[in-house]
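As a starting point, one isolated chain is supplied in C-alpha cells, in the form predicted alone.
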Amino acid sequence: MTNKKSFGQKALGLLRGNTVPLMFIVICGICIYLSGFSWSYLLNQVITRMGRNVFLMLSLLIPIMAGMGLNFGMTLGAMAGEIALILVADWQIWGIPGVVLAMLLSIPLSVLMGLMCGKLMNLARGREMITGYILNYFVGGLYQFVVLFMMGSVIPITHSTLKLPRGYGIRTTTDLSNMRQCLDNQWAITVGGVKIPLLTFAIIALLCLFIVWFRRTKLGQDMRAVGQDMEVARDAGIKVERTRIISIVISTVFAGFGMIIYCQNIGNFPTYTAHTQIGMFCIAALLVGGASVERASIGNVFLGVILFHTMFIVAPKAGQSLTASPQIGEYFRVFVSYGVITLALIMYEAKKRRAKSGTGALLAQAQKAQKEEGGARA
C-alpha cells in the first residue's frame, strides 16, 4: 500500500513538474495527424528550425543560473548582431567570413548594452524580467534612430541597394541572399531525404560544452551561489551585483551571435522588426520545453525547440483541415506562444507561494514544540 502510494505520489509530482511539456506532446500529436504531413517534410523542417533558434535559447541559461530568471534583455544582443550584419553586407564579406566578422563586430555592442542592461536590473532586483522587457522598447528606439537616420548620413553606407531612396537611412528588408546558410551548407549530410547541417550542430555543441564547463567554474559556481540566495552570497564575499551584470553581458553576447546564426539560415532580415518577437518566442520555446524561472537545462533547450516548433510547422495546416482557414492555425500558435508564457509564470508563482505556506508552516510547528518543550520543563 504503501509502494502504491509512493508510485502515486511520485506520477503526481512528475505531472506537476511537466505540465507544459506534456500539454503540447498532445497538441503536437493532434496537429501531426490533422497536418497530414510526411514524416520526412517534418523532420527537416524541424532541424532547420533547430539550427536556426537552439543557439539564441542557449544564451538565456546563464541568467536563470544566476537568480535572474528570464533574460528578455536577450533582445538586445539580436539588435547588436542585426546592425553588425548591415555594415557587413555594406562590406560585401559574404560566406562565412563575413558570418565570422559579423560576430566580431556584434561583441563591443552586445558587451555595452549588456553593461547599461545588468546594472539597470541590479537597481530593479526582483523584477528583472519585466524590466528586460520595456527595455526592449528603449532601445528598440535607439536602433531605430541609428539605422533610419544614422546609416548613410553620419555612419558610411556605400552600396544603394541597401539605402533607402532618399539617400539615409536603410531598407525595410537586408538582403543577406549570398550569405543564407552558408554554415548549414557546409559539411552537410542528407540522411533519408533529411538534411542534417553539422557545422551549425557542431558550432551548438561548443556552446553546450561551454555551459557545462562554464557551471564548474569559480565565477559559475559563484553565480549558483547568488541564484540561490544573494543574501548569503554576499556573506560568503561574492560580488554579488558585479556576477549578476556578467551573466547578462555573457548573455548577451551570445544572443548576437545566435541572431547572426538565424539570419544567414534565413537569408534576410526585415531591418525594423527582426529582433522584435525573439526574446518572446525563444522564452516560450524554453518554457515549452520545461524550464521555469529558476530553473533550465540544455536539455530543456531542445525538447522545447522541438515541441514549440513542431507547432508551429503543423498548426496552420491542422488550422485549415479543422475550419478551411489556415489563418486560424495562424492564431493558434501565437496565443499559444503568449499563452505558455503567461501559464508559466503563473505556475511558477503558486508552486513558490507553496513552498512558502510550507516553511511557515513548518516553523510554526517548531515554535509550537518549543513553547510545549517550555512548558513541559516549567
Contents of the next structure:
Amino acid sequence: MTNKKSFGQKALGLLRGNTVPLMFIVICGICIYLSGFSWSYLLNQVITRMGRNVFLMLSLLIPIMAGMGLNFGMTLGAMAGEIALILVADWQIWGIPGVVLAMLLSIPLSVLMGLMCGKLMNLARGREMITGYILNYFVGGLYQFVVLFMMGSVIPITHSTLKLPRGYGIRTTTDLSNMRQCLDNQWAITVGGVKIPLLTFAIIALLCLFIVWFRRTKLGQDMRAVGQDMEVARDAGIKVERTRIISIVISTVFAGFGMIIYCQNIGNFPTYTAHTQIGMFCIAALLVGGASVERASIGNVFLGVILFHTMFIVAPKAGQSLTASPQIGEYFRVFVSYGVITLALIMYEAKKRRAKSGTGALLAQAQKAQKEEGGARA
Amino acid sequence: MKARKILIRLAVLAALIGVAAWMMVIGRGHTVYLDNKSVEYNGQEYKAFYRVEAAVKGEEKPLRMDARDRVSTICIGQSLHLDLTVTDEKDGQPRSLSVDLKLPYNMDGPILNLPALLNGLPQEAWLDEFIPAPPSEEPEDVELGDEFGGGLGLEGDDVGAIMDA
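Can you give me the structure for the form predicted in complex with the partner chain, which would complement the form predicted alone we have just seen?
Following is the full complex, with the preceding chain placed first.
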C-alpha cells in the first residue's frame, strides 16, 4: 500500500515537475497528426532548426547557473554578431573563413555589451530579467543609430549592394548568400533522406563540453554558489559582482556566435529586426524544454528546441486542416508559445512559494515540538 | 605573476588577430569572369578561340565558352587554378593546359581575357575589373518595427519564413 502511494506520489511529482514539456508533447502529437507531414520532412526540418538555434539557446545556461535568471540580454550579443556579419559581408570574406572572422569580430563588441549589461544587472539585483528585456530596447536604439547612420558615413562600407540608395545606412536585408549554410554543408551526411550537418553539430557538441567542463572549474563552482545564495557566497570570499558580470559576458559572447551560426544557416537577415525576437524565442524554447528560471540543463535545450520548433513547423498546417486557414494555426502557435512562458514563470513562482511555505511549516512544527518538550521537562 | 598573466593575455590577443588576418586572406571572395573575346594590344589583334572549356574547383561541370562568350565563377582566396581545354578553330584539335593565377586582393570581380592570357601578354592586357551597375535607386523604407522597437511577435521565425518563401 505504502509502495503504491509512494509510486503515485513519484508519478505526481514527475508530472508536476514536467508539466510544460508534457503539455507540449501532447499538443505537438495532435498537431503532427493533423498536419499530415511525413516523418522524414519533419525530421529534416527539426534537425535544420536544431543546428540553427541550439548554440543560441546554450548561451542562456551560464547566467541561469549564476542565479541571474533567463538572460534576455543575450539579444545584445545577437546585435554584436549582426554588426560583425555586415562588416564581413562588405569585406567580401566568404564561406567558413567569413563565419570565423565574424565570430572573432563579434567578440570585442559582445564583451563590451556584456560588461555593460552585467554592471547594470548588478545594480538591479533580483530584477535581472526585466532589466535585460528593457536594456534590449535601449541598445536596439544604439544599434539602429550605428547601422542606419554611422555605417557608410563614419564606418566605411564600400559595397552599394549593402548600402541604402542615399549613400549611408544598411539596407533592410543583409545578403549573406556567399556564406549561406557553409557550416551546415561541410561534412554533411544524408541518412534516409535526412540531412545531418555534422560540422554544426560538432561545434554545438564542443560548446556542450565547454559548459560541462566549466561547471567543474573554480569559476563555475563560484557561479553555482552565487546562484544558490549571494550572501553566503560573499561570506565565503567569492567576488559576487565580478562572477555575475563574467557569466553575462560569456553568455553575450556565445549569443553573438550563435546569431552568426543562425544567420549563416538562413543566408540573409533582416538588418533591423532579426535580433528583436531572438531572445524571446530562445527563452520560450528553453522553458518548453522543462527549464525554469533557476535551473536549466543541456537536456532542456535539446528537448526544448525539438518541441518548440516542431510546433513552429506543424501548427500552421494543423490550423489549415482544422479551419482551412494557416493563419489560425500561426496565431495558435504564438498563443501557445508565449502562453508557455507565462505558465512556466507562474509555476516557478508558485513552486518557490510552496517551498517557502513548506519550510515555514517545518519550522513551526519544530518550534512546537521544542515547546512541548520544554513544557514536559518543566 | 601579474606580468605572466598580462603576457598570456597579449599572446591570446595576438593569436586572435593573427587568425582574423589569416581568415581575411583565405576567405576573400572574388567573382571571376572569364572572357573568350578578341583583344587588341600594341596594335596586334589576338583572336578569340573557337571554344574554351574551363574546369574550375567548385563547379560541377566545366564552363564552356564559344567565341565572344563570357562566363563567371567564384573563387575564395587569392589563387585561381584553371584547367583549360582550348580549341583554336572549328574542327581543330583541342589542347589542354593549366593556368595558375594570383588574383588581386582588392578586386571583387576580376575579368580575365583568355586569348590575351594564353598568348602570354602582360597583366594589364588580360586583367580588368567588372564594375556592376548600381542597384535600383528607389528609396528604401527602413522598417524598424512598431513604436516600441519590435514586431508583435506574430511573425514567428520570420527570417526562416523569408527563405522558405
